[in-house]
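Just the one chain here, laid out as structure tokens, in the form predicted on its own.
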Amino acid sequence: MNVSDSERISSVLARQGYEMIDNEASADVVIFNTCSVREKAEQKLYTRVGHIRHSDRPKPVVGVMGCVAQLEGETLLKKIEGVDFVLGTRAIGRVADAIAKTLKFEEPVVDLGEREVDYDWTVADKYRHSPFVAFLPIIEGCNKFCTYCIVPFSRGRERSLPASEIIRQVLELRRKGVKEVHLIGQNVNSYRPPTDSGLEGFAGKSPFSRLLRAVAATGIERVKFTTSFPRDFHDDIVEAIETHDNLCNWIHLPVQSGSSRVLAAMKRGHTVEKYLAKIDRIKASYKDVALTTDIIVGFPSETEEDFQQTVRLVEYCGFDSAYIFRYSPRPGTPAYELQDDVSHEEKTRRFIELERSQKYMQNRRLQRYVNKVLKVLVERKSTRTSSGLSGHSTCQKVVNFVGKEDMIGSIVDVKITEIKANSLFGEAV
């Protein structure tokens, strides 16, 4: 979502003149897009202004923006001298405004306010991250409260963009090349749009069911969507991905604990019993659906039975990757009001113990691919081999194999030769 945001902050400055240059320390604005999931990030964000302020180089204008900047607000001014702007994750489309006044009356800016009516939600072409794959957000903001969880108070509640915009800007993206669209948000599969228009005649029993078929129909190569929540992820999705050959092979599905006690303290409406049936529909399917989850260790009061759940839970699952956290109390959830009671000599045995589980299971996992054909969209030249390039599968998976320049922007046939602990190798069939 941070890609995406940065990438149409780009679009919006070009539009008003500005250029995208390579060298921060020649650049007249410096604008930083924050995430604050993980205190790291923010803890980053200090350290990067001062390090302009204290440079030699003539003083940049300076931005904050993003979900730090939402939850700090004016508060930033005070914590980091030398940021002249401050914008929420909902003023993007202001920026240019933001800069413009800053320089005009010489006085700090913050904006918090909501996004426009009509805001633009289209990215330049050379401001997106790839050329042949598109972020295309479908949902923003939050309504699960997740007590560990900051992005609903950054982010605000759940707003779904119109069905007939996202097929829009799909069809739009098709017809500049556009090989693969990911759908995003922080939780596609609550999907609910201000009305139908754009869905009708589409076959599901979720609005977001029945935008994947809608977006299936444009004819664009691939489509991938991100991140789902698992209380409103239905049957319907993966039913979904059956009928349709170009809505690929993969599913990032959080479980975040493997103890419903855990669950239920995480405030995450699900529980282990109800996440497995999901995974045992999805592993039941004819399609190789590749599996991706996120799991948190040592939340507050999980004990070593309710991690051992959580071990043998990833064992059941056999995720194709995970990503593994170690529990941070954030100001302003609700955990933060918790004891924070697991040591963080225990969150780290825990964390090292359940990533060697979890590499275990997924290099057995990965083992399927070997002699398999798989569909890769070539994006660049890899760092990996001369003459090598890389691109991704259906599944999401990265590959790398040698071919010629001349490939890259194309899908192709690889057959996988061998196993590397995040990535494939392989040969152009």
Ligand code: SAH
Given for the second form:
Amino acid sequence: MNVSDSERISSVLARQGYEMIDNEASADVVIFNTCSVREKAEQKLYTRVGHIRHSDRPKPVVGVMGCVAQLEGETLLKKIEGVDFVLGTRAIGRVADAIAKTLKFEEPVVDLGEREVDYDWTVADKYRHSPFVAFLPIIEGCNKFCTYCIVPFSRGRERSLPASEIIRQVLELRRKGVKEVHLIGQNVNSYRPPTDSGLEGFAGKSPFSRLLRAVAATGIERVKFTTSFPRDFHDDIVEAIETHDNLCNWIHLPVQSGSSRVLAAMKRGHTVEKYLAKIDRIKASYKDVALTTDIIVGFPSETEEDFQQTVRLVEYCGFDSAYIFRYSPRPGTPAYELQDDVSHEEKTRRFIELERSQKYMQNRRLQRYVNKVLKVLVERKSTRTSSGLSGHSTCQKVVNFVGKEDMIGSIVDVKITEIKANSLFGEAV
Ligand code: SAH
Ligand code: SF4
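Having displayed the form predicted on its own, please output the structure of the form predicted in complex with this ligand.
Then the entire complex follows, led off by the chain already shown.
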């Protein structure tokens, strides 16, 4: 989400004649796009702004955007000297305005927008992480209020983009040469558009599975989506993936914990059993769907036994990869009121143990790709080897392989010869 927002911010500015440069020291404007899911973002921000302020070059315009900006608003100006504008999560479209105002009036600008009414569906064009892959926000905000999470406060209530608009965007991206769209949102499968327009005639129980089928029907070569919320994840999504070749075989389904007691304390709305039933259905698919997840260790009151249940869940599920986090108390969330009673050392121990189990399972799981041919969208020259290329498979693996440079931008068959820690290696066939 954060990468997508940064691409959107720079693309909006490009439309006003700005250009993105790599070198912070010679930039006229420096924008920090912040995240507040875990601690430390703010601290990093103080250090980085301080660094700019104390350097001997002419001071650039400094802006803070993203979740820290939304949550702190005007107080950021008091906390950090040298910030010229603070723009909330829904004010991306007004960033050029904020810069112009800062320059004209020489006083700080704060624009947090109206979180409940102001939505921003800008799609990045000029600046994207790949010319062939595009993020497309389809739902903003979050209504789930998991007890540990700041997102519902920083991003406001859920709002879905009408399907007809999503389809229009996909067709336009396709016309511009994009091969793969990622439908993104905090919980894409909670998608609930204001009207049915664009979804008429598509099968599926939930609006999201109907949307998947509608997007597949545009003929775009690949469709991926993230993140899925377990409680709202139903079989119709897997059925849509099974029906359409261009719906990719990858599902990111964050479980957070392997203990139903902890899940209840987190207010996730699912038990371990319900989660595993969904995993079983996904695994039964003939499409060999890659599964990834997020896990938090050291949530308040998590015991060794709760944690061991998480280890067992990881062993059972055989995730292709997992993002593991140490619980970080966020002021303003319900869990912040609980005692953060798992020590930092213990969180770290659990983190390392879980990471070890996951890596072991991951390596075993990835072996199934050896000698298989995967379809890879070739995105760039590989930074690893001089003659290599790099791209992603339909199952969202980074694949480095030996091939010809003119393959960049196309989808090629690659035979996998080796498994690395976080990528696959192979050769074009
Ligand atoms: N909407 C997505 C996740 C968004 S946040 C979902 O519900 O799955 C991304 C991940 O950050 C979460 O899945 C969670 O694992 C982690 N996270 C969120 N708040 C956290 C906190 N306070 N401490 C540690 N990790 C956290
Ligand atoms: Fe946070 Fe839960 Fe919403 Fe995900 S679903 S963004 S974890 S509150």
